[in-house]
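One chain comes next, on its own, written out as structure tokens in the form predicted on its own.
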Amino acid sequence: MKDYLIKDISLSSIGKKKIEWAEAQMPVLLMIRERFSKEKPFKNLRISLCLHVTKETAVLARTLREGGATVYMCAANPLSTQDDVAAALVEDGVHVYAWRGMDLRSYYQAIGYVISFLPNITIDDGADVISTIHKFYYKIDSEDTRIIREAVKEISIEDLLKNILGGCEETTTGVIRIKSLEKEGKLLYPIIAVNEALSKSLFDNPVGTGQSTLDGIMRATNILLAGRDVVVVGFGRVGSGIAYRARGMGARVTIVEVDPIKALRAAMDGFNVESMKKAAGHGEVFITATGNINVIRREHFELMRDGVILANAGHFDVEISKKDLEELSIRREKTSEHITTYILKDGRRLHLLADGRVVNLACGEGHPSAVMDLSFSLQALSAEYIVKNYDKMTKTVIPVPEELDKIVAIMKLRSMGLEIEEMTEEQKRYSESWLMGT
């Protein structure tokens, strides 16, 4: 098998500069790398990454490699790879199997390649590697598993599982998938839910995705958000971050939500809250952030105005029904690299960005490096935790240990030149007493 499969190794010098720029914004991960370089916690271990191949991910890959790991990497999305970064990583000794614009066959083959090296630790963004391993074990036959099987045909699932100590999952979609496996009693190895850590979920999801989603939309369309009628579908961690930042840029924001508590929170935060059917009639820009299927579909497209922009911030291209768009259209045109325009039978035009995939990565560069410093520091420390504790871990979804979460937050504060107050011994005793107020 080839050591790597990328678009063009000659792009490496450009990618190296991008990675160095990201490293300057990721001081916490660099501090962890410095320790890893001395202690080598991953010596003689293989780590498979299924992540978006960006300059920020490259900083994580370099850190793991500095810690002694042999690193294999595939993309978490066919449209998110930065080809120059992939080339730079290959020159650093990382085995990368990814390029921007992969077809689905190449995408699934690449997942097979990183699995075929019998990883000791898997790190996912969306759980594609994790779910593939489980599909093989439970003999789930599908197009993706048949393609992947071609790449790993000489590997037995038993050998694969013997080598795996544990895994980490980066995003909400992936955590939902692995929790489903756990609920059914089918999870085959322990997974740390990095997405659930406070240093990740409070910053990466609302702040990082909030900013980068709008950045991706504006890069693709160059629209002015101020005064626009923006509809955000979903008011969870990601959707709320998008909504706050869109409002901060002058947009008029409507929230569509199925959860009454989240809808109430949106209303009390001053957002307009409506059903999808009602919002479809007036919205100009629609952004989905639910992780669910067909949240914008035929009945909504039929009500939309001419020139509507449709974008998905979620991991998979299922939230905006492309099937319904196709059936309602007389033709479609590639308006630009990132915009597909569907011309409906009555002449209305609906513009879909990034083929309905993760708009922040497909049309932009993803999260700012400073935010990913938190998330990838947690990934690095969680991987180290697996190495040190795998013999005590059960086949469950495991939260990031609280002490790791706080370590990352403290290191980030220090890197920003900030310090926090400490309680006195008297205050500690008081806060733990049932005799408060006396």
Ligand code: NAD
Given for the second form:
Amino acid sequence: MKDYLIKDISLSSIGKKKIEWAEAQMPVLLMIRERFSKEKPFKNLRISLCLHVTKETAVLARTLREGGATVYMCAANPLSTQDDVAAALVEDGVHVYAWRGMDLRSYYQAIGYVISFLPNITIDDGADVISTIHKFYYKIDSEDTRIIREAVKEISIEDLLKNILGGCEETTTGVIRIKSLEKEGKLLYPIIAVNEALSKSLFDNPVGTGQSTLDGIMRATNILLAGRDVVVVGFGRVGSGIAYRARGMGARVTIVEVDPIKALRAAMDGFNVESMKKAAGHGEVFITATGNINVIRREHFELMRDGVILANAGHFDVEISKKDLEELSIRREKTSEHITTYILKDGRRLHLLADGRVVNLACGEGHPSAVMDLSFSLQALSAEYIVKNYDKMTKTVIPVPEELDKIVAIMKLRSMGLEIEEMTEEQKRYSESWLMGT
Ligand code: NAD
Ligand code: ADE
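Swap state to the form predicted together with this ligand from the form predicted on its own:
Entire complex below, previous chain first.
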């Protein structure tokens, strides 16, 4: 098998500069790297990364390598790879199997190549490597597993499982998938749910995706958000971040939710809350962030105005039904690199960004490095935690230990030059006593 498969190795010098730019914004991960370079926690270990191949992911890959790991990398999405970064990583000695715009066959093959190296730790964004390993074990036959099996034909599932110490999962959709395996009693190795750590989900999901989703939409369309009628579907961690930022830029924002508590929170935060059907009739820009399937579909497209923009920030490209768009349209055209325009039978035009894939990574560069500093520092420390504790870990979904979550927040605050208050001994006693107030 080839050592790597990327678009163009000659792009490496541009990629190297981009990685250095990211490093300057990721001081916490660099501090962890410095320690790893002395302690070598991953000596003789192989780590697979199924992540978006960005300059920030490159900083993580370099950190794991500095800690002694051999790193194998495939993409978490066919449209999110930054080819120059992939080239620079290959020059650094990372085995990358990814390029921007890879077709689904190549995407699945790349997962197979990475698995073939028998990783000791798997790090995923969306659980594609994790779920592939489980599909092999439970003999689930589908188009993707057939392609992947071809790519990994020389290894057995027993070999694979013997080598894996544990895994880490980066995003909400991936955590839902591993929890579903756990619930069915099928999880084959321990996996740390990095997404659920507070220093991840309070920052990456709302702040990172909030900014980068709007950035992706603006890069693709250059629309003015001020005064625009924007509908955000899903008011969870990601959707709320998008909604607040869109409002901050002057958009009139409507929220569509299925959860009564979240819908109420949106209403009390001053957002307009409506059903998808009602919002479909007036919205100008629709942004999905639910992790769910077909949240915008035929019955909604039928009500939409001419010229609306459709974008998705959720992990998979299933939130906006492309099948229904195809069936309703008489033709579609590529309006620009990131815009596909569906022309409906009555002449209305609906503009879909990035084929309904993660708009922030496909049309932009993903989250800013400063926020990925938190997420990827947690990934690095969680991987180290697996190496130190795998013999005590059960085959369950494991939370990031609270002390690691706090360490990352403390290091980030320090890197920002911020100090926090410390409780006095009296306050500590008082705040824990049932006699308080007397
Ligand atoms: P979350 O669970 O916090 O929020 C999802 C929200 O969607 C919930 O409030 C839920 O009630 C709502 N919802 C579900 N079905 C709905 C429907 N049919 N209509 C309206 N609302 C519905 O999850 P999250 O952390 O916000 O993540 C959302 C998605 O974004 C996931 O797929 C996650 O993996 C992805 N994500 C993407 C990025 C990125 O960079 N693009 C970053 C982080 C997370
Ligand atoms: N997910 C969202 N933004 C990202 C980024 N910049 N790098 C890697 N994964 C991401």
